[in-house]
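Shown here is one chain on its own, the form predicted alone, set out as structure tokens.
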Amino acid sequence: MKLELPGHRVDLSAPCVMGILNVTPDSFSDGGRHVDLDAALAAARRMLDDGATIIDVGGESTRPGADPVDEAEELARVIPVIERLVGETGCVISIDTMKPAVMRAACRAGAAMINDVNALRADGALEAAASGGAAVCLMHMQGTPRTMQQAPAYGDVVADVRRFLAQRLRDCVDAGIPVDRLLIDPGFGFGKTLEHNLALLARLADFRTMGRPLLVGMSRKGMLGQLTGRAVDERLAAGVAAATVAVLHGANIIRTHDVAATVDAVRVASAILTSAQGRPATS
């Protein structure tokens, strides 16, 4: 499987790994590490030296209770980042943002996705997606990030998050945008109880029926902290045993914090995977 996007081809054979960039002063994880574009340009090469393949620039932190960020802002935040990632070292980009503007700015400046946690909802978001050319991920998130955490609830939340999938790919493609620049994403901690994040990763491979490319964030997240018992700074371990799992399941794209360690994880899954199937562990 290949995903196709401005300039760039994406072998998804493997599983690969996509690098958060958060320019913002209050992610639940890195807030403020990268608000200067120096710091954030020096982040962004080490996790492309560590083996990334995709960096994900975000200048709205979603984490549960957030307020939201006006589009001047989060324009100012992201668009200098992208533009000198772009110009500097030709990588992929993606960017991660609910504002149909902030979309159609990003891809003029080189972004090749758009990763949105509302899945296009906002007001002018398809017709963004579709006249920007970039692959889109859809993301399943039950509320908004600063209500999402409220009682969250579902009948049998693999069934419900599947079936919103399928309507939003159904919705996009009805829109113009063609499937083969489709992604899609559960959303781990948007909108979920740790009970309803262990359903969805134990039938993670139910997602991938659905015939589109399957990303998966579970990083340093709440869930992580819950089974662990440990802060965020503390949840390497646990992020990557997530990811690995992920992957043995059907995940092609792992978004994480800590690309070097889930690089390696990503790998070692990948080549258990290739041995089951029979054919030789590329190196």
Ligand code: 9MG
Second form
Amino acid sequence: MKLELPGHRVDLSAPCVMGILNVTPDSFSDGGRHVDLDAALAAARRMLDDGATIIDVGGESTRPGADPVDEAEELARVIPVIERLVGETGCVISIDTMKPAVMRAACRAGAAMINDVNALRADGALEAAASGGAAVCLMHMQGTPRTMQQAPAYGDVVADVRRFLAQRLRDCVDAGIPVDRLLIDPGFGFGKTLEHNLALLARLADFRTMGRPLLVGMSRKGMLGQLTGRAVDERLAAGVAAATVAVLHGANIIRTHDVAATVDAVRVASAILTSAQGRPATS
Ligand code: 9MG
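Moving on from the form predicted alone, please list the structure of the form predicted together with 9-methylguanine (9MG).
What follows is the entire complex, opening with the chain shown before.
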């Protein structure tokens, strides 16, 4: 499967890695309110050297309980980074945002993908994505980042998330976004308990039948902390294990903070899948 993006063609016949570049003051701070552009660019270059195929640039935290950031502030954080990354590396850039104005400006600056944890549900987001020409990752989220972990509830989490994503795919196509530009993501940790997350991971292959590339992100998330008892900066092994399982269950793109280790894991899992596909099934 190939993903056609403005100026790029991403080959998804083997799974690949999306590196996370959070340009929030707590990530690349110069000690004050401002993002240190050179430090952010150096981190992106390191992820590309480590084998990332896509860099996901985000200026608003979507962590549980996170406060929203206003539009002007988000633009000021992400646009200079995208402009410099495009100019200096020519890499595939994804913009992680829920805001239509940020989507438009990021696409003008050279972003080839929109990664929206809100699945283009904000007013004007469908139109912004349709006009920008970029690919779009539609993620499932129950609630908002501020409230989503308060009491998430589902009938059957896999069926409910699948139904939501199928409806959003139809809404996007109705709004004029070609289906071959759309990706789906079940949204690990976004309005889900540990049991919900584990059910989604165990049954990830159910999303393959939707016919769109499958992106997943579990890197450093709370579900890994719940399973291991480890702090956020000690979850590398757990994240690599989760990424490996995701690839074995059909994920095409793994979103991660830890690119080098995840690239290795994805290569191993992908080779096992390829080798298994050449063999007759055993009973
Ligand atoms: C921005 N962001 C944080 N977690 C994410 C996830 O799991 N998937 C996608 N697509 N974006 C995410």
